[in-house]
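Take a look at this single chain, the form predicted on its own, given in structure tokens.
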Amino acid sequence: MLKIALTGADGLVGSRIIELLKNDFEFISLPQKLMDITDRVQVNSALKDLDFDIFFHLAAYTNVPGAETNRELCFKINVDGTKNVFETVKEKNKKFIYVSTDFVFDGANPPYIEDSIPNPVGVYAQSKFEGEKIIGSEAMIVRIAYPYRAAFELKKDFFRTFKYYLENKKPLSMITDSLMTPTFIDDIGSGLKYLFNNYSPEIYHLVGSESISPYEAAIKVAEIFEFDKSLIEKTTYEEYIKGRAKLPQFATIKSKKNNFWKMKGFEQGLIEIKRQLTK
């Protein structure tokens, strides 16, 4: 059984991946209290005698608006932290997978595939792309986009935020003239099962099969879970980003390499989540 050492095991994506794949791989979690990735000495100490086949680096500073005012911390975690773990793993001659984001693209000329040229806007996006540059072609980079899942106490994803508002009869103001690519985390897990077993040092996109506007996404949530659609109001991209961190406007990301797992569209993902929640 392959041994996967990983950071971010207790996060939104990592915790679900372990739930889904715990019978297929031996996961070795390296939480912050055991290994602060921003401290090279700690990283060396934690990994020096650790036996693993693949290092899966998921931990990151992911607060997009927060990054604009905490640039130093964001870069310390996403750039310095990535450099520390990658260089240490490389010294051990072990395989490495870096999880990145659709935000490395500016959203101006979609669709974006694995060999599209990144042009990040915003501090978070820049930090993730700097991480990609550290990895280069020496290891695997897996880009994901707008991950969502049925349940996770510690952090709301965009889907559960929409659901929370609608459940509680609170109005939502949603963008009509931009695109996002929602990705069901269970599909990310299934795609990673293949990639762990068929490792290759290149870029892969594990992303949902359709891109929709945030407004359409909220409407789908209302339809599938039978909430009041009249709570969902329309706004424009320009209105929404006033005074906020800039987001890629047309974040249509696709994969030309994923011929190993069929990724769901948003409606299919919601139907599966509804099934999981009513089991």
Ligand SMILES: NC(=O)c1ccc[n+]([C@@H]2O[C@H](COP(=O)([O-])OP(=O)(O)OC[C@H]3O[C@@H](n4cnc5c(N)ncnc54)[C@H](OP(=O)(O)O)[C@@H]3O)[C@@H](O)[C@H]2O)c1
Given for the second form:
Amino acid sequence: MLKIALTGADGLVGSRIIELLKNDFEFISLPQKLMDITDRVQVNSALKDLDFDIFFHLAAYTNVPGAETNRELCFKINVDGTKNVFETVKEKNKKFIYVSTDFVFDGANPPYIEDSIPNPVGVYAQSKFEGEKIIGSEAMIVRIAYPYRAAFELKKDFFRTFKYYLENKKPLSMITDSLMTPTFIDDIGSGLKYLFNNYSPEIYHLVGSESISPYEAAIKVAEIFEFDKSLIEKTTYEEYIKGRAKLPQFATIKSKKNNFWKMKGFEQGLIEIKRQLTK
Ligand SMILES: NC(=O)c1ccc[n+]([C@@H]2O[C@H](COP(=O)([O-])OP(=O)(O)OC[C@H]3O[C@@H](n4cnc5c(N)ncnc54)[C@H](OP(=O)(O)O)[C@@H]3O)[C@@H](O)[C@H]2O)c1
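Complement to the form predicted on its own: the form predicted together with this ligand:
Next comes the full complex, and the chain you just saw is listed first.
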């Protein structure tokens, strides 16, 4: 069984990947309290005698608005931290996978495929792209976009934020003139199962099969979970981003390489989540 050492194992994406693939791979979790990736000495000593086949690097500073005022911390974790783990893993001649984001693209000229040219807007996006540059073509980069799952106590994804508002009869103001590509984390898990077994040092996009506006996404959540759609108001991209961290407007990301797992559209993902929640 392949041994996968990973950072960020307790996070939104990592914890679900482990739940889904724990019978297929042996996961060795390296939480921050054991190995702070910003501390090169700690990274060296944690990895020195560790036996693994692939290092799966998920840990990151992920607070997009927070990054605008915490640039230094964001870069320390996402850039220096990535450099620390990547260089140490390279010295051990082991395979490495870096998880990145659709936000490396500016959203001006969609769609974006694996070899589209990044142009990140915003501090978080820039830090993730700097991380990609450290990896270059020496290891695998997997870009994901707007990941969501049925349940997770520690952090709400966009889907569960919408659901929480609608469930609690709170109004939502949603953008009509922008696009996002929601990705069901269970599909990311299935895609990763293939990529762990078929490792190659190149870029892959593991992203949902359709791009929709945040407004349409909220409407879909209301429809599938039978909430009151009239709680969802419309706004524009320009109106929404006033005073906020910049977001790519048309974040249509696609894959020209994923011929190994059929990713769901948002509606199919929601139907599967509803099934999981009522099981
Ligand atoms: N969520 C999204 O919308 C999204 C979209 C596209 C791409 N991504 C990428 O997907 C990956 C996973 O995201 P996520 O949403 O699952 O993350 P998350 O839930 O915010 O979790 C982040 C993880 O990073 C770890 N971490 C932070 N600082 C660390 C440090 N100094 N040393 C070691 N570990 C540290 C945290 O560990 P502790 O809990 O121990 O602090 C936590 O497990 C990230 O690389 C992110 O950039 C996420």
